[in-house]
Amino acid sequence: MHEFDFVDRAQSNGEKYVLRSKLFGNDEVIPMWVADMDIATPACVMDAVRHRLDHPVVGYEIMRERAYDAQCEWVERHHGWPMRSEWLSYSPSVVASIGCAIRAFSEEGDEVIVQSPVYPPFYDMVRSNNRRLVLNPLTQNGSGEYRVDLEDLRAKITPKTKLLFLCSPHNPVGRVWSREELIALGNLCLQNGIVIISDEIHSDIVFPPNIHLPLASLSPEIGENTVTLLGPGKTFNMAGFSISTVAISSQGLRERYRAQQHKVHFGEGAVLSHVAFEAAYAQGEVWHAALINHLRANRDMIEQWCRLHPIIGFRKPQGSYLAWLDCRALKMGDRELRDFFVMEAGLGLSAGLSFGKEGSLFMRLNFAVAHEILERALEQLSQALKRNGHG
């Protein structure tokens, strides 16, 4: 089998297939809603695995060096970051890197700055962690594309605001911001000693000629005060592994990180997930290419889809693997525009409303499967508008 073929996971307790009848009311629909692909894992992981478990024991076991090192090297190799394995240390996931980072790096009733519409664990754990939520919307320019607002950015800092989080691929609106954006960013961050948390988990799922940037490349400065958060589950669809890492260059943020980290005993994590990490940076290269191929002829595919329903706005992510669809003029409400897709279209979506309100009347669709699937799934979305008029 092609690793890019149909892969039938309905059996399988993937969550985005086993949750439909809880989340949509309907176990029949085509779910493209959480972000993990419906394409297999690469055949090296599954491999290095499969070997590892030729061992007659499978207990308590370290990161090897080597596997930070094959990620280093991947990250210079892709994005011309020299990060280095001493800043690294293990996590299960990007949300319980997040936790542990507000924890470390402020107190409760600090403010917390997140640029909505976003990822919606950014908001739940400043909340859970008893912060005080800063939003500062994304804005739009003339042509659709989102722009972090610095001048609300300034408006909104007082001494009391200790973090940012910032999206880089941003989920969902699929910008791959430039360096100036960043640069700007970092720098008035740097300003007013705000710590930049940095999600870069979709880092690797970006389409030429856009190129992703470490905010902690840029320059010494910035990355001292930046704390990037990397993994291979989007990378290389292994997010059931629960491995990610955490950067920090700063000597003094990474005590801080890793005695909040020590608290909450993350440990070194399990066997077989290092050694997936491991294969999948050190021999990925070749399938990471091919995956990027398939994800772009997927893009394009719903490009040419929206040209001939403009009624669904829609603008190239310039990373990941995710649609943000405009679907404000169908003239629907949030919740009728759900139902829409769920029961005309028999599509399991994200709703736009679930990244905040700045997400409302868009829908989030993930494009990380078969070819076929999508066209199915375009196909069901055309007929569902010509039934409600709008053919």
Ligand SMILES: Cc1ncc(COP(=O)(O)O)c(C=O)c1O
Second form
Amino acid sequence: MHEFDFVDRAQSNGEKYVLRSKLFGNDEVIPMWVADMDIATPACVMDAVRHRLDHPVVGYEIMRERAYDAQCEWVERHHGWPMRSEWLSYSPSVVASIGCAIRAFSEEGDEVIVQSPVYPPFYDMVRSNNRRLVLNPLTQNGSGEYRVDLEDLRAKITPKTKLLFLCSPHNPVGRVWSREELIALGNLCLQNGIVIISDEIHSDIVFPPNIHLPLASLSPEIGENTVTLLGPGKTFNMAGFSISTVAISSQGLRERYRAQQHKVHFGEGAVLSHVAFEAAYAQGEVWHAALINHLRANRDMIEQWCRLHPIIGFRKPQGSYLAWLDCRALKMGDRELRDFFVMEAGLGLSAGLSFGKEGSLFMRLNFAVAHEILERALEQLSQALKRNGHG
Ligand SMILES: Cc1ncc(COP(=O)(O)O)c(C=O)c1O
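Take the protein just shown as the form predicted alone and give its structure as the form predicted in complex with the ligand.
Full assembly next; the chain just shown is listed first.
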């Protein structure tokens, strides 16, 4: 089997597959929603886990220093940020880290800024922790590129604003933020005493010539005001190992964060995850380079398809394996649009509206699949459009 061939995940209880009937009303749709890949996890990760299972005891274990070092070396090699292992805390999930960060750095009733449209748990975590959600919607320039609206942000800051969530690269719009944008945002938050929670889980899926810049690397002051969330889940398709890290260079913020994490007893996680994490960062380089080529070819396939079907608006994502399809020209409502994708095209995508109201009439397509699956999905969409008079 070639590294990026089709893998059947229906039998292994893959969420993207087993929830199809519940979400889309049938089991036939090609599932292109949850942000994991229908691509085999790297052999170096699986081999390391198998090897660990040769030992007869799976007890409580702690993360080895070597594992954290492997992640630091990866981050420095790929993103030029000399992240240090003593800044890191283990976390079972980036979303769980967001919950802890909210509690560590704000009080009930405080305001948290979220840049919509965005990964839905950002909203849920603010609301379920009884903080006030303040939206700073992204804007689109004339050519459809999404930008941070600094003026709107400035106008929305109050003495109760304590946190801003940055999604970098951005899910779902696919932006890899530029140095200028990040510095402007970082400085504005710094001047107003707002801690930035920078979710960089998609940072290793970036297409040249774009480069991911860790927010915390941009100046010592911004670094001291940033909580960076990182993990191998997206990069190496190993979300099921439930392991990620939180990098905080400021001692004060780190202590506050860790005190909160202690209260919910994250502990050190599971030994097989430790092993998988270390193998991925230490040995995953060649696999990762091939992955980026594979995903880039898929992204370009979508772009070519959209050129032939201009009714669907598309800007190539600079990062992530998520295509943000602008379906406004189809002149359907959100419900109708979703039904069209499911019933006419046989595709299970994420509805744009689920990322916030700015996502209305968009659909998010996860293209981390084998080439032939993407070809089939696009062909099904072509046929559906043709039948609806958009051929
Ligand atoms: C921006 C972003 N953050 C976090 C997550 C989930 O991270 P975890 O599974 O570690 O909670 C996702 C998954 O799609 C994501 O897109």
